[in-house]
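In the block that follows, a single chain appears as structure tokens, in the form predicted on its own.
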Amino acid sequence: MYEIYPRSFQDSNGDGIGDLNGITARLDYLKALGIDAVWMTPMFPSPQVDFGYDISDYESVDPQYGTMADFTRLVAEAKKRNVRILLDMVMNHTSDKHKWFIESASSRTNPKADWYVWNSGVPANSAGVTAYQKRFEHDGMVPPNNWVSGFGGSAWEWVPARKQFYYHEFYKQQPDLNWRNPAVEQAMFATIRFWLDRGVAGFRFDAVPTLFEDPQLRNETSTGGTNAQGDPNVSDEYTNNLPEVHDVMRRLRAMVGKYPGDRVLIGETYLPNVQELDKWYGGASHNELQLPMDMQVGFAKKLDAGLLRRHIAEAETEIHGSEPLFVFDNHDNPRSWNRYGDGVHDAAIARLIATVLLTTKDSALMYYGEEIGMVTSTPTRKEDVQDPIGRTGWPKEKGRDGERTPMQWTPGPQAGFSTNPHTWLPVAGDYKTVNVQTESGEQASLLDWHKQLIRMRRSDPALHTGTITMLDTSNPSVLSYTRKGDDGKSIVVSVNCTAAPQTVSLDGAGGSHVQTLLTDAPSLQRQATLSGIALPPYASWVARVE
């Protein structure tokens, strides 16, 4: 799967913003890369406070991105190329400009009065009220607890018309829906059916563990210090991953399961461990999401063979036989090139990450530009920041613009993304060498590396559906494993996770000889045995066991 940030992929009409027709124009590229499905971040009508994650209409297309006719054409053209289209569905909150919220905020007695999480607060002079709560006093009332918005400030916003606060996990323009109201579930499920009826292959559910909040509104536990916005750091035990969410997921899976065509449900699931991840599959019942994202593997704080081995092994053995979904890059985090790179071996590390992503037993999720080595291009001045969290948190928090810059297609103007010199975010400075056109002509490019891995993954039974077994499991520096197909044939993978040369022997892989299939170490091209495998710094090696 391939995540596309529509604003940044391809501009077809010269306004400096990517759009649906731009994605359609690049489907041949995606097909050639070997992509099976595209997940698009939200393209619904939105005030764009959070660039689409504040939805004001769930059943249309934002004019910035095109029309419903453009969307229909995209789905049809993708289908011709055996590429499926997945939408990003935001069920936790709406925009404050959504008609549901406008009605809800108008009074305490309207039909949608309890579609959002409302509370009258507590008197400012109540016992236990903190100085932080008092910063948000209105009419003598303060928020009912210490909950903090993930994007800065109190998670409670005052509405004079109701003389009440509403809860918002994210920006104040993103009020949380009240999932304890059955009418909310009915409305959201109807929206999901709307798009399933129009041919989408499934959904990625944004921030889905946050659907429910503690009905008692208990204070989160203080964890000490303050965040980039100056708010106190608190836990999320009462606002994240509450057990009620699994009831919704089971009902959702049952509903979507009635549709033909093997539709898929994906979750944005930042979870503390594999045990919690397993619950999102439905455990042994397999009746919730098919593919909750495993963030343990791809978003560790360092490139460490032991950590990778443990987290991959957990995902392969402790989720009741479900399919893991691994991901190293997305639109909310600095690119893996920068998170794991050391400034010296970055290109080799990028190949290593691709090797792990595309040779383990998983569904693999890539992010646009990952395949060519796009880097994080963080703004250097506050006035250049587009992402609101970067403006409110500057300079400690610089926002997420850096990982959302335009796709780099060519070494020409605006990297081939747009004919408009004023793109919504500036093109990264390295586009003249890091781009699809240039790398398509280089046999040893990072783009070529991804294509080779994806071809192998498609065509070789061991990599396509084979089992996985960890090798050399006490090695702190090198991650090694085998993939074994139903035909008994195996592929062995070994990656050096350090800046020092490492030598391993993997006789436990079976077989006496090997044939190298892919490596970025010329010295390993003729490696013939499983003994004395000399891996240069951050080298990757994939071989067939004979």
Ligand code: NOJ
Second form
Amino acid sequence: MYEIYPRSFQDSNGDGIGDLNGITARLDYLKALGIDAVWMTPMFPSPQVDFGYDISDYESVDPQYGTMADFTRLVAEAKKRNVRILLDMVMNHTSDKHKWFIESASSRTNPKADWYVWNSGVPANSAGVTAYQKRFEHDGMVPPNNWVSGFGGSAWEWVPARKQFYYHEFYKQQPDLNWRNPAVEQAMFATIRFWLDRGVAGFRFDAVPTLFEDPQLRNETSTGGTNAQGDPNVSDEYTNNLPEVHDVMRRLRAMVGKYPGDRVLIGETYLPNVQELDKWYGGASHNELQLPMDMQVGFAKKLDAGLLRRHIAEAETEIHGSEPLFVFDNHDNPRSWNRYGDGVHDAAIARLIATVLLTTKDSALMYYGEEIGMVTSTPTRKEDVQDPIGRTGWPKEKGRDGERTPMQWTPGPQAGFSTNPHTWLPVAGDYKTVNVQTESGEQASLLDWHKQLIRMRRSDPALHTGTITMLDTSNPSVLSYTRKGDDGKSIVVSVNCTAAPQTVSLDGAGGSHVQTLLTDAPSLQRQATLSGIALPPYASWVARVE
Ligand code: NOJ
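Given the form predicted on its own above, produce the structure of the same protein in the form predicted in complex with the named molecule.
In what comes next, the whole complex appears, and the chain from above leads the way.
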């Protein structure tokens, strides 16, 4: 699967902002890359405070991105190429400009009064009120507790018309829906059916672990110090991953399961461990999401063979036979190129990551530009920042613009992204060498590396459906594993996660006929045995063993 940030993929009408017709125009590229499905981040009407994650109408297309007819054409053209289209469904919150919220905020007695999380707060002089709460005083009242918005400031915002606060996990323009109200679930499920009826193959559910909050509104535990936005650090036990959410997931799965054509439910699930992840599949019952994202493997703090092995092994064995979904990049985190790169071996490290992503037993999710080695291009001046958290948090938090710059297609103007020199975010400075056109002509390019891996993954039974077994399991530097198909043929993968040369012997993998399929180490091209495999720094080696 391939994540597209529509603003940044391809501009078709010269306004400097990517759009749906731009995506349609690039479907042949996606097909040639070998992907099966596109997840588009939100393209619904939105004030764009959070670039689409603040939705003001769930059943339409934002004019910036096109029309409903453009959407229909995109789905149809994708279908011709066997590419499925997945949408991003934001159920935790709406925009404050959504008609539901406008109505809800208008009085305490309107029909939607209970659709969001409203609270009258507590008198500012009550016992236990902190100095932080007092910063948000209105009419003598302060927020009911110490909850902090993930995007800065109190999580509670005052509305004079109701003389009440509403809760917002993210920006104040993103009020949280009240999932304890059955009408909210009905309305949101109706929007999901609206898109299923229009042929979408499924959804990625945004921030889905945070649907529910503690009904008693208990204070989170203070963890000391302040964050990049200057707010006190607090835990999230009362606002994140509450057990009630699983009932919603089961009802969602049951509803979507009635649709023909293998629709898929993906979750944005940052969770503390594999036991929690397993619950999002429905454990042994397999009745919640098919693919909650595993964030342990791809978003570990560092590139470490032992850590990767442990997290991959856990995901492969401790989710009741469900399929892991691995991902190393998205629109919210600095690109893996920079997170894992050491500044010297970045290209080899990018190949290593692609190798792990595409040869383990998983569903693999890539982010646009990952396949060509796009880097994080963080703004250097506060006035250039688009992402609001980058302005309020500057300079400690510079926001997420760096990982959202325009896709680099050609060495020409605006990297082929747009005819308009004023693109919504600047094109990264390296586009003359890092772009699809240039890399398509280079045999050993990162783009070619991805294509080869995807081709192998599609055609080789061991990689496609085979079992996975970790090898050389106490090696702290090199990650090795074997994939074994029903036909008894195996693939062995070995990646050196250090800047020093490493030699491994993998005789346990069985088989005596060894043939290298893919490596970025010239010295391993002719490796014909499973012993004495000499891996240069960060090298990757994929071989067939019979
Ligand atoms: C997660 C999304 O990926 C992120 O971009 C967004 O800001 C928040 N959820 C809020 O919707």
